[in-house]
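This document starts with one chain, in the form predicted on its own, laid out as structure tokens.
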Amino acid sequence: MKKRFTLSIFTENIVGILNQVTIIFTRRHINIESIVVSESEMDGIHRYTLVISETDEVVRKVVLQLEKQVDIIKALYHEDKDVIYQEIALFKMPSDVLIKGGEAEKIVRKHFARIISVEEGFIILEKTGHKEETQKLFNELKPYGVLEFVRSGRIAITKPMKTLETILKN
């Protein structure tokens, strides 16, 4: 049975590593639902956070294959219950829709979105949460004229008290 997994892949910051990572998923016909790359807590080490929906067996095999790559330091997988995760979404809305103080403003307040920029003609809103939460806000604001919408991929931290340094020592 397929379920959602968050993969954490640690690498050095070198040209072409993203391709090395994604080709493993492409060859196995695994869709990457979300991917975020950032620096990690260790200097010179980057963290790739990927979200996929697969079976336990397939995920274990993929992680083993990832770790065989010379440029990959460590690869781990986690179920949703084992990570704290968030995404961020930005919404560009026409100014007049929110300035009127009508239903659109109530929707924004109900979802605890915040205004991060007021420009001539439009307002930029930010909502942090799970994908389902940001999607729900988008669906409710859509009738009021969402001009642009973008959502980041998942960022995640594991619940077990393990640091990258500890994981690498083991």
Contents of the next structure:
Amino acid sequence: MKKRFTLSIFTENIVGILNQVTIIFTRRHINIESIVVSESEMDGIHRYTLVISETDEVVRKVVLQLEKQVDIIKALYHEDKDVIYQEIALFKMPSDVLIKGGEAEKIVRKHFARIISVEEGFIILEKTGHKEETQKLFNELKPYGVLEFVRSGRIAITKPMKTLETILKN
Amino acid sequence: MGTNVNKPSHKAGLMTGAEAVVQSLVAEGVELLFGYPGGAIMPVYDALYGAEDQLKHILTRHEQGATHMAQGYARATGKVGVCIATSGPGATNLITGIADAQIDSTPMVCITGQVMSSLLGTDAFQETDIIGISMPVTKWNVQVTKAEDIPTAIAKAFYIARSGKPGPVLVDITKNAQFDQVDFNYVPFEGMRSYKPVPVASTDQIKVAAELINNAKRPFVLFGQGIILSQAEEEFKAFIEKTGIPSAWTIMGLSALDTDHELNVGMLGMHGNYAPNKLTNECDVLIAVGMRFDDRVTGDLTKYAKQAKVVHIEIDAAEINKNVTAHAPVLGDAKDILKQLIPLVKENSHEQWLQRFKDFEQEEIDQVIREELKPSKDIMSMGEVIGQINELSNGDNVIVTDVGQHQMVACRYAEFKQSKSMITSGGLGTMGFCLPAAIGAKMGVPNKQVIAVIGDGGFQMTIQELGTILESKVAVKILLLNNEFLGMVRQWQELFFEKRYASTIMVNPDFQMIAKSYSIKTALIDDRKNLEQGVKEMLEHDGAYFLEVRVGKENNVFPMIPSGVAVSDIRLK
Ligand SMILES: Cc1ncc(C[n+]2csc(CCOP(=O)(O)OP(=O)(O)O)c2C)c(N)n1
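Having seen the form predicted on its own, can you show the form predicted together with the partner chain?
Next comes the full complex, this chain leading.
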């Protein structure tokens, strides 16, 4: 049975690693649902957070293939229950539907979305949360005319009290 | 070449990047490199021109040939093979050999020239993204754009290529980096945090393995190239002799154990021997050493050794539990693990169990082997030619094969007494591998008899390397088993496509004339009565020799496990 897994991949910070990571998935015909790359708390180590839907067996094998890459330091995988994760979504809305008050404004308040920019003719809303939450807000705002919508990939932190340094050591 | 004791030392100080490439190779102990020049690598060739006393370059006739030569050299010597090519088409021509080396874990360093770094990404003349192209088929690759980065990149390349599970590495060097100056001082590479080449074997796991082995009634060992790569031949022999366990090989493991050793029960897989395939599904403990359960070995995985407890000794974590679940996985270096395992296992013999192998072997002899080695028909078989080599030599040849029926026949029948003496394209099955690989092997072990066993199809895929033989005077023996068919494909067409011979009939040139035009001594045997003399002359001849034997056009290789079938359903006809 396929489940949602979050992969955390720690790599050297060099040109071409993104390609090294993604070809492992492409070759096995695995769809990457989201991917985020950032620095980690350790100097020179980059952290990839990747979400895929796969069976336990496939994800286990893929993680070993990732670790086999010379420039990949460590790869881990987790089910949703073992990570704290978050995504961010931005919404571009016509100013008038929010300025006039009414239903749209209530929806924004109910979801604790923030207004991060007011521009000539439109407003940018920000909502952080799980995909289900940002999606719900999108669905509710849609009738009022969402001009643009974008959601980031998942970022995640694992629950066990281990530092990256100890994880990388073993 | 092979046994040079006074290795030239490398130079140091201010030099060009191109000279630094050459001096880095010398510092790594490279004696030979195979390659082909072109625009983007010209500075390195210019540096080679003045360095003949330190490093010998072999001009090939195609870059694919250079990679296979480097592979043949590496497989015969255990050292890193090196090849070099220009950018663009030169670099892309390396890809087949690189992919072959990757899947067969052959240590190889490829150096490619690249356009000026200012031109990268502009579709400049002969620019190709060789880093992107080679990424999925290299163990590691890197692009160097500055002269000062050359020594470290090459040191790292050699370290990665030869350590752990070996593999091909590509270093792409832009032309400006070759021209610029560098203050050269070579420091061998010693390791990196992201790559642990040899996992430390768990002593607990070794104990679990020993326990399984000691309690086994019908244990069975499968061994692969891991034995050769970790130089564990002696330990392996000691292990099976102490435990008395029958042992079978993958084609990559062939020659790691004497073929006439009493515990050597033969070849696994699609065209392997009858007994080991049959009894895979009857053993109670399966001990796999340095092999990866390739589908050509396992047949239908859902019906593979399901009754057995599996011990898997393997250096690559990604291979454990990939195809076959291991009850006792032991991750690490085979030599080290076997050394620890030997004192823990009990002395034993498995006479009755071994007898089962002998019984099945007898059946195979009666139904397949006798006829193949001593045909009752006039038409010659491939097996009898290999048998003739066995009879006239002492198992001390290095046999290199191409891909197809002759490959399976050579693996099945050739006798070996020394390790590293069977060189074949196992994982990729690359036609065209044989001739250049044999050239590379011969240059690596010039004192050994190197025989290229080759089909009429595959010969023509890299036939231009006869030019390398001519130019570099390589005393390789070429044995062409000519059936005028793409034999292996024809066999499948006969068995599974109602003899519809789509594009497998070969319209061949006069191979004798071709070989002669490269000044190679030749002979053609089309009658059995001349076979022994022909093989003898080939073996005794001092230089290169081309022996063509006309064999049965529509002979088949048996036994056979049709694809998707259980190993134990192996067919004798
Ligand atoms: C580069 C490449 N192309 C195609 C194949 C598929 N193939 C496998 S065996 C074979 C026939 C080989 O014929 P030949 O070289 O005459 O050897 P034989 O089988 O007759 O001994 C072919 C075409 C291959 N293995 N490699």
